[in-house]
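The chain below stands alone and is given as structure tokens, in the form predicted on its own.
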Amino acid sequence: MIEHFLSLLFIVGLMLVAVPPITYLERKVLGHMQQRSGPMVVGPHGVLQPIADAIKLIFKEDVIPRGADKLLFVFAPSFSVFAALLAASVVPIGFINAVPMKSGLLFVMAMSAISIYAFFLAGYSSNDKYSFLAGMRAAAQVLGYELPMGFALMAVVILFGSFDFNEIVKWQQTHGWGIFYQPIAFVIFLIMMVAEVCRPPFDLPEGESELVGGFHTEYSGMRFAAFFFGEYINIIVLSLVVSLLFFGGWSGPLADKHPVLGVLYHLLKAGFFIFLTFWLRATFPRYRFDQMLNIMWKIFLPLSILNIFIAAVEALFVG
């Protein structure tokens, strides 16, 4: 019990502490990809910029718009962070497993999915037309990505025969990485992951060019920051899940003899997918709403259903 409690503290602390450095790295990566420097003023190469941003947000005035639903307006940012941390609590990082669950994958997907309702509640409660439209977009976007993502995960579960992350990694240690068996599921899950955390090119609920920031238009101070904490924690969690499902998680050379190496391997694999979200943001323009739905429903949904049959055949020969 004490070990699980300490593991939980470590994972939750890691998620909260990792967000400011990741925001700095994102701004630096975007800057270099777009031939500019990124943050450079506060500290050497702008390394203290996240601290400056935190101080600014902490002391910034907390404004609640006139006519807003105060209860939902205040609750929405907290819901975003809380759902993300719940998802993080069941994801093992090497030997660090805070809340072992036989259905851990199912729980993570459920918590990640309901986090989108923080955007909907924020948009609905803000008493702002732009925010309300963004909330509607967030709710409709769920209909676009949730089914292809669910079917992609169904194919993976059929192949591995378990929702348990530990069993999934053990299967890959015996048979090889999941991506070699399920490349279609990997591509679909990766794209749906980007849509689930509302990152470019699927950042439709924000839509700065047409919705002035969307669901968080009326938020300021730490409530504004809470949405981004939830977003980045979800990115970290889903990146860890991608590495668990398709790249062997913490498995690697000497990981069995030195468990700390397993933690390092897992974090490095997840770090690549976090970097990939930065890369996509710097590369692709935002999709229109109709384009997003067409891609999800007309391409990825049929492909993900077809892939279930491929996974069933693989399970017969490999399992």
Second form
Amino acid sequence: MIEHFLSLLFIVGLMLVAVPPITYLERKVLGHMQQRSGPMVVGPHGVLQPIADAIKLIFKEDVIPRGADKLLFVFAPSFSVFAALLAASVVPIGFINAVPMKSGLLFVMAMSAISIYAFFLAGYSSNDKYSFLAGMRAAAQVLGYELPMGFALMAVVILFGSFDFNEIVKWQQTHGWGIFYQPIAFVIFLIMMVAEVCRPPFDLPEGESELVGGFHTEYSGMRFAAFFFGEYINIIVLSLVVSLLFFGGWSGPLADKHPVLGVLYHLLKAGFFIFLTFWLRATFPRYRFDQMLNIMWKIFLPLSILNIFIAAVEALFVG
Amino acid sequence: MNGLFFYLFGFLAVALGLAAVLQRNVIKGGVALLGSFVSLGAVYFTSGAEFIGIVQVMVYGGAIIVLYLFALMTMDLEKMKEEPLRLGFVSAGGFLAGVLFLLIVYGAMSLEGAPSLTVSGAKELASPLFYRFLLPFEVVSVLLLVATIGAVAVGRREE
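Could the form predicted in complex with its partner chain be shown next, to go alongside the form predicted on its own?
Time for the whole complex; same chain goes first.
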């Protein structure tokens, strides 16, 4: 019991503490990819920039626009963080497993499915045309990515025979990493994951160049920061899940003797996928709305259904 | 402990369900309905049916309410607010709700004791569904397919 509580404290703490450095790293990585230096002013190489940002966000005036739906306006940003942290609580990192759950993978899916309401409600309650359009886009996007993502995960689950993260890693320790069996599911899941956290090239609900700031146009101060916490925690959680499903999670050399190494391996693998989201952001332009819906419904959905049959054949042979 | 949470979420599910019906603002009503569905999922959790609880949150919370809200937001909500209550609609809805309520009470009366609280995962749910109740399951899926094709046929514009 105390073990679970400490694990939960560790995971929630990790998620909240990791966000400011990640925002710094993102800006640095983006800067260097675009031949700039990124933040340089506050501290050596700008390392203290996240602290300066935090101070600014905390002391900024909190504005609720006239005509906004007050209850939903206040409720939406906290919903974003809440859903993301709930999803984080069931994902094991190495031996640190706060809430061991038989259907852990499904729970993460469910939480990420309802986390979109934060964008949607923020867009609706702001009483602003840009935000409203962003809310509509968020709703259409969730309908687009949810199905291919679900089907891609179903293929993986058919192969592993379990929703339990610990079982999934155990399967991979005996049979080899999941990506060798399910490359299509990996590619689909990776793309849907980017769409899910609304990162470029699927940042349609934010769309700075056409919708000002999208769903968070009217938000300021800590409410605005809450959206960012939710978004980045979601990125961390989904990166952890990808490395669990396709790259053996905490398995690696010497990991069975030293569990701490396993935690490190897992975090490193997840770190690569966090880096990948920065990379994508620097590389690809945003999809147009109809293009996004087209590739989701016409390419990835049939592909992911086809992939289920591949997974079934594999499960027959590998078991 | 589980019992406490069972009643807490059960109460929440009913209260939010009521709020969903009584709320004049349809978007807020939709959000209340979402809360009701999620609390219902939590009720499943506390009674040991983890898998069904998660699926409840995912399907109803994640997909169906998004569709509702998406459709509602494309309508003119100000116009709907001014719509007067019609006696015919209210009485028909009340009659149907009454019949449904009686059916549920009848079902609850015919239950023999509380259902056993075994932890149910995907496997425990799937094997009766695909072996013992295969025919009803397939009939329901055909019904859903018919409904989908019908919706596409009705919704499609004449070329």
